[in-house]
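We begin with a single chain expressed as structure tokens, specifically the form predicted on its own.
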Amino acid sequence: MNYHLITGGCGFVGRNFVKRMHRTTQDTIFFVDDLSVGTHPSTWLPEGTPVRKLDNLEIFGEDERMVFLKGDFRDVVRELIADDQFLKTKYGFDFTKFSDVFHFAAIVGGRAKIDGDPMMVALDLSIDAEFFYWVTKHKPARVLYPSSSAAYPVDLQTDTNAIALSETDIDFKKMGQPDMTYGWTKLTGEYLAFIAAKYYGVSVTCIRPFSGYGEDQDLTYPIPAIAARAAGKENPFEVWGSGKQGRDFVHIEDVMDCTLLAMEHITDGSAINIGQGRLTSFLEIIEIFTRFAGYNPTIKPLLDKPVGVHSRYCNMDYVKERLGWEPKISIEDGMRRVYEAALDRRN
């Protein structure tokens, strides 16, 4: 049996990977989260999922293949660095060698977090440094490092200079200015991934997801928040900034599909974009959701709110050519799923 590790396994992306790996493999998934942002597995696993407690582990499912440890991953990784038999010795699980490792542990949040507490976000530097130090000692079969579209130079994302961002727009030998401390930390993480692959022989894949969304995303993120307000028929409808700023929205199912495919083909720590390759403004998103809701509200811009860069979207040509992959879920279909989930929460 293979054992996989998912750090930050209770956050939006992490928990979707836990469920995907449990559904599509017969392997055991060990996931760690301090629940500072993520939510306990009992809130997102199917109701009635069996759970057994073992010390401070919680083991979920009839087959007991989802093993959760609540804690700061940095504390766990320090134990593993000191003694790679730590998990086996303490809990009896033979997690002495992981196959796939997915590193989603991070200080994350919406624009309010990125702009409002940039020094807290900078703690991602310590999370990633300790993670990669352990990776170079442990040598798992494959490692996934999720970078971010925030790593791209902000001067390519303005209202007068916006382009479809290509992987080559990030060059470690000719650096641009990424987006706040979050962008800097993710860019640094990509460099650590490159070092781990080149100098330590670790198979590492980096991804740069653009604006991922999904039905179970936290309401601190714009897409589920806008959907919830449309379901409640908010009028006037508030939008941060002018609403003309745009992003490249991609559904979590597409993110997972592309990620798992990339891990089969990319081992050198290089990064790929994951998006629709389409710029959609927040005004367009509001129009979609209010159309679903059957009304036409007045738009109220909130010009004192943080909005980030004006236009952020990606060029997907490289991914299409190298992996033969394209997103399957359209903006319309994906937003419909989110809206229906918002209605369900209201009922």
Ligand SMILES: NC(=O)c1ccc[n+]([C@@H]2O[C@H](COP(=O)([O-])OP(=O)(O)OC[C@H]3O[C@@H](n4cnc5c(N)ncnc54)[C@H](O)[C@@H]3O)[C@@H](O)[C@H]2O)c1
Given for the second form:
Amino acid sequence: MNYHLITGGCGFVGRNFVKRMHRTTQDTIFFVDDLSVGTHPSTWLPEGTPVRKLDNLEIFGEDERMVFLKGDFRDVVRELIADDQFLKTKYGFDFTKFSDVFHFAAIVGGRAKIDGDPMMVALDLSIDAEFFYWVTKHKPARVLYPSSSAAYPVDLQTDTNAIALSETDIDFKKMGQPDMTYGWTKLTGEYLAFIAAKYYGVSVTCIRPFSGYGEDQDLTYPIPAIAARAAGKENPFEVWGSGKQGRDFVHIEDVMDCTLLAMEHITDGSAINIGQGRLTSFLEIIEIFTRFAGYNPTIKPLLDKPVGVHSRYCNMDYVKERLGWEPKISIEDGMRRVYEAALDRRN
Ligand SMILES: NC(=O)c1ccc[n+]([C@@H]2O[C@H](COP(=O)([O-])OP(=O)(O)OC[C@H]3O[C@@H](n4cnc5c(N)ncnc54)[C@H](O)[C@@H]3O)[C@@H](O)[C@H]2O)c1
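Can I get the form predicted together with the ligand as well, since the one above is the form predicted on its own?
Next comes the full complex, and the chain you just saw is listed first.
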């Protein structure tokens, strides 16, 4: 049996990976989260999932293959650095090396946090530095580092100069300015990934997801928030900024498919885009959800709200060529799923 580690395993991306890895493998999945943003597994695992406590661990499922450790990942990593085998010696898990390590613990928080508390977001530097330091000691079989589209230079994303961002638009030897401390931490994380691969021989894959969304994303993110307001037939309909700003929205199932495939092919710490390769404005998103809800509201722009760059979308040619991968869930189908989940939550 393999043992995997998912940091930030109770957040949006992390919990989807915990469920996916549990469903598609016979392996044991350890996940760590301080629940600063993420929610306890009892809120997102199927109702009635058995749980057993073992000291400060909670072990979920009939097969006991989902093991949750609540805590700051930096504390856990320090414990691992002090005693790499503590999960074996202290709890009796029979393994010496993690197989896949997915590092989703991060302070993210969307536009309000990125612009509103950039120094708090900069703490990602400490989470990522300690993570990569441990990785180079432990040497798991494979590591996944989620960078972000925010690592791309912002001057390629303005209203007068927006291009479909290609992987080569980040070049460590010739750099533009990333998006706030969030973008800088992600760019630094990519550099640490490159160092871990090149100088320590660790297999690392970096991904740059664009705007990931899904049915169970929390309401601080625009897609589920807009869906919930449309389901409640908000009118006038508020939008941050003019609503003409756009993003490249990609469903979490597509993000996971592409990530797992990328880990089979990319080991040198280099990064790939994960998006649809399509720019969709927030006004278009509102149009889709209010069409599902069957009404046509007046739009009320909130010009004092933070909106970030004007247009952020990617070029998916490299991923198509290198991995033969394309997203499967169209904007229309993905938004339909989110809308139905928003309706369920109202009932
Ligand atoms: N969701 C997206 O579309 C997207 C896009 C690009 C990149 N990413 C990256 O993917 C990763 C996960 O993003 P997400 O959307 O799931 O965010 P999220 O906020 O939902 O999840 C992050 C999780 O990390 C936990 N956490 C924070 N600090 C921690 C710490 N010190 N120790 C332990 N746990 C801690 C939080 O409680 C939360 O559950 C992040 O690195 C993010 O930058 C996500």
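Throughout, rigid core stands for the largest set of C-alpha atoms superposing within 1.5 Å between the two forms. Only residues modelled in both forms are compared. Positions refer to the first chain, counted from 1. Please read these numbers as outputs of a predicted model, since none were measured by experiment.
Identified as moving between these two forms on the superposed core is the stretch 94-96 alone, made of at least three consecutive residues whose Cα atoms shift by 2 Å or more.
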